[in-house]
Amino acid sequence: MEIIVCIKQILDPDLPPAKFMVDKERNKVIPPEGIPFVINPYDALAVEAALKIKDEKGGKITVITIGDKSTEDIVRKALAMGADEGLIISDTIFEESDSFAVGYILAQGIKKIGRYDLILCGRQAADWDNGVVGSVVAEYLGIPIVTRAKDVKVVNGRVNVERVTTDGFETFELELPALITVSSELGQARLPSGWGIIKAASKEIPIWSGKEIETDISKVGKKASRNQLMRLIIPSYERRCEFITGEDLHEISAKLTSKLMERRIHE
């Protein structure tokens, strides 16, 4: 069983907000000093699920980004937790990518690594929560996928799927190869083992460029984005409070409705 997961170097969830600085003239964020980059949530739960599929099946999982040397970290954990071989794709061209051309490079490294079964994604990232790379993967490699599944299991060489709706959940069966994007609801990813982390520690992780992967440079960077990014700020959660008073109820209505009109709350 050859498994192959895609996976995402973010920001910490949870990170404090006064640790959150953009740079408004570039549209970006600025990584905080000190505080290490994690591996989506998502996709931790995405190697997970390849790992109950490797424990009761065997096989080999593969993980694979795209960064540049610092996602090393994000694959070693990947390692650690169980997964057998790690790469990164990493390439100047690839900078300001949006999730079309991303999808588009994962499918590159994907077909350059050969043989798969079955690839498994993270429903989205928790970055910028677009959850469309798995799909443009699947697309782009021409094979099936089934999105949010909450559960996966190999079954006499076809895989099962739960995937979860507004109002439960829904089953499928698809003939391998397959891709499939993987939910919270599959529970919580397992903790690397001190003998993980020392074999991952020592694990040497190839980076193939845009042209190792025969990268087609018209479908990657900023001038192919399908999407602008027009501005990006911190949110201001700032509340104020002002009191209405008047002599009578009959007053402080019409002064409340006086506010609402001159605010255009009514519309």
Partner chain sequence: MNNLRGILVVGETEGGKLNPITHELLGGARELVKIIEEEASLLLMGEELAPVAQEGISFGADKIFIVESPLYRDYNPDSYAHLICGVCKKANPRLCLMGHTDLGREAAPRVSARLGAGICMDCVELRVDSSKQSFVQTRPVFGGKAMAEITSLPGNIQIDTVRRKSMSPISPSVDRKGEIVDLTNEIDPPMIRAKLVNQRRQESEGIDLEKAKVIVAGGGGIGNREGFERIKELAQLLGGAVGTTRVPVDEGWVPHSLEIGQTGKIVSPDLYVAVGISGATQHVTGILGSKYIIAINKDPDANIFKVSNLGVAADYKEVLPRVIESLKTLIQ
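Alright, leaving the form predicted alone aside, put up the form predicted together with the partner chain.
If you are looking for partners or other molecules, they are not here, because only the chain is given.
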């Protein structure tokens, strides 16, 4: 089994709203100082899904990301979790690429890797929350895709995917190669082991340029973008909160009860 996992470095999605700031002139997020970027949590789960398959069937896992040298941290994290190879695709021509361009770049990188049975991605990146890239990669490679998996199993050269829907579950069977995007319902991503961290630290991570993956420059960067970001603003949803106070919990509970009586549904 040759498995490729696409990962992205993002601003920590658990960052408290008070620390989240935008540069209104340039429509960019200002990353707060001293808070490290993280691997997109859904991508960490995609790595986990790959590791589960490898635990059972063996195989090789390659993680791939787009970005500058700083993205090495998340690649090493995936290696420390148990991935075998890491790879960064980096070029200034990629700056301000939209989801379609990112999908194209990843597909070009994957074509250069050459061999793959299964490609895993997170269901969406928890920064721009689009959930588009996985589908674009699948379309460029001409392979089938199922999104939002909670369980991915390889059985007899096919992949069985249980995925979540709004009100339940669906199981699909796909021929390999296929692309699957992974949802939070998969569970928890394992923590890197001590030995994993040591091994990952010295692992060489190749960096491929746009030229090396044979990029058609008309397909990447800002000028290829099919949409334009006009404004990025921080909304306010604050309400004026009145706190229930009282001598003791009896009194507080009694006051809450009467508030609820006012607003409950009367049959």
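This is a predicted model, so every value here is computed, not measured. Numbering follows the first chain given and starts at 1. For the two forms, the rigid core is made up of the largest set of C-alpha atoms that agree within 1.5 Å on superposition.
Annotation for residue 236: C-alpha shift of 2 angstroms or more between the two forms, rigid core superposed.
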